[in-house]
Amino acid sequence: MFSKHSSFTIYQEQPFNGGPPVAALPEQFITPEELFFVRSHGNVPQIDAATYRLEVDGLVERALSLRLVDLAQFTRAAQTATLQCAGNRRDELLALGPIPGELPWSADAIGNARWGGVRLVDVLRAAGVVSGAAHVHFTGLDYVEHDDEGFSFGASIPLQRAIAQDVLLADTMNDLPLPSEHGAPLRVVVPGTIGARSVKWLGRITLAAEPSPNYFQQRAYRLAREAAQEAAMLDTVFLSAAICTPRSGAQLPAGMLAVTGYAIGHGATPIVAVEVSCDNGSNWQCAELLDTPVTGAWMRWQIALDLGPGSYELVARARDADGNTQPADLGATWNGKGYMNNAWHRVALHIRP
């Protein structure tokens, strides 16, 4: 149906959800479209570009109804940014207990792309933001059914985040027209936030005093570590590092072993270090960082380890430019939705003589 890699893992056909082979992710700084994960809550809508309108309303001086050609009045911009689903690495949490109703993502619900379009702040200026506006709501043109109700996917971000220069209304991905499964004709890209805030198939922008009332803002994407806690709305992504090769359970010959992976900082913060241990954190070795740091984008890394025969558990952890670190214990990240797992990533290996 979509132009995805032949080894793409399809978690769900309708709506389509899937991720690439994890081993392929560190091969390129910019993730090709065929390897970019897809997370959708409803089927891909059929949108006629000729009749499409982006509505801008709410606490604005003037409501706008913009055709795609009208967006040409705004200066074009580009932004390299990593998008990550809040459920990335959920499979590790599933090993601790059931998480009903959620997709069993591996470390594959992430990708880094070069997005092109217009800056959200320029559209907001054209509409004129009035006093009292504190949040920017995004509403998609898809159709989602949940709890016997039907509605569009929606989310919001604070106005102060929305007016940053890196927040785009994107119509291209990797210098090509935005694919339908990734939100064509227009989507939001908010670097450093969970993927659910970068709403696809954007149909409406609303300025308001409060966050979006949409189900996915108010109820779905919330995090509570303990049952007694009030669940907080998710926003920024957490610092995390993942091992992409070798894969857990591999049996490999003794000798030099190439270990590769990716890391992403808290929010849009660049990564400054990745360390790998093969003795449960007693000793660490610094991995080689492969990319020039880009705010809002991931960092790929690699390291060569000389391993003799035996069983090992490789562990990876990262540090970003703000000094953020990761929790060592997987149990510390547990929550009933399986969101935001950023514990040290562990891969079990057996090295043959």
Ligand SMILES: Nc1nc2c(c(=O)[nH]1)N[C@H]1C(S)=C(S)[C@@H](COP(=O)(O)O)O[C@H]1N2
Given for the second form:
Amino acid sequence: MFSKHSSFTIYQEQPFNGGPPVAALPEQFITPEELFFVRSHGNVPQIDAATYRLEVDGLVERALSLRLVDLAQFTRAAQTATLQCAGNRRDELLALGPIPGELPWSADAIGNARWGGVRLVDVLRAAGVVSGAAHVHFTGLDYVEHDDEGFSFGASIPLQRAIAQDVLLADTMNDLPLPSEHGAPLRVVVPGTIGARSVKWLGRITLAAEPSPNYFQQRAYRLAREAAQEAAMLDTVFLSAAICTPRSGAQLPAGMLAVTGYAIGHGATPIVAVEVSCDNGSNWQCAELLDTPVTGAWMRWQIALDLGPGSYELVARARDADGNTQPADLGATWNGKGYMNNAWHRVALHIRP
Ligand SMILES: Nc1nc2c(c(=O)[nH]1)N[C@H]1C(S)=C(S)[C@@H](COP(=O)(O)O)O[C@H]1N2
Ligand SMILES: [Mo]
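Mind pulling up the form predicted together with this ligand next to the form predicted on its own we just looked at?
Up next: the whole complex, starting with the chain shown before.
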């Protein structure tokens, strides 16, 4: 089922959820489709391109009902962007306590693709946004069941974010037609924002004064790190870095060891440094950054370490162009849903004599 690599971990068949081996992620700047994680809350709808319509309604001068061929009136645009699920690296948090009903993603719920399509702002301009509109709602054509109710996945982003040039309605991924599990025929791509706002199988765009009433905007994807805190709707991705090779628990021979990984800035701001420690954060060495910094995209990195026999904990942390840093301790990122783990990433190793 679907064009995924044989090494892909399938967490669930229905809804379809899976991710690639983490070690494969830093091999390429652009993640091939067969290694790109899939996060779906409901079915993967098979949509007939001939009868498909994108509805645009709400606080607009004229509601639109666009066929796929009607999208040709808009200028084509392309954007390289990393999508990261808010649940990326939840497996580390699961060591601190149970997180019922959520998937145990490792550092695999992330991928970087080249998306092609039309700009959301051009479609909004064609509909004519009227005053009072402050949020853009997206509704999918999938079917999700929650608490004995059936509905479509939905989300929203602030109008201010929606009108930026980098927000796309994408119909291609890595220069090929968008695959069904990634949202064919049309999906939203909001770079630097949690994956949940990049709605797949997009059926409707609604302009409104308030955020989307959809369960996935109002109830899920909120972050409460302290019990007293009001749980805020998630939006911007947080600065983080992950070690992809070696994997935790590896037993390796002494000598030069290649350590590789990825990092992503706050809101996908470009990464300016990645540092690695092999003594629990007392001393740090700068890793080599492998990619040209691109706003919206991740940065791959590598470093060669000369390690003698013994047990180690490798630690990685990053810094972005806005000077953001990460929490050192996993405990500081704890929340009952296991979202947004951006603590320093730690990997335990044993080097053989
Ligand atoms: N319609 C719809 N859109 C959706 C989802 C979904 O379940 N239904 N999942 C969201 C979540 S939580 C994430 S992280 C991204 C994942 O995109 P991908 O499957 O292409 O990697 O899609 C988002 N868009
Ligand atoms: Mo997600």
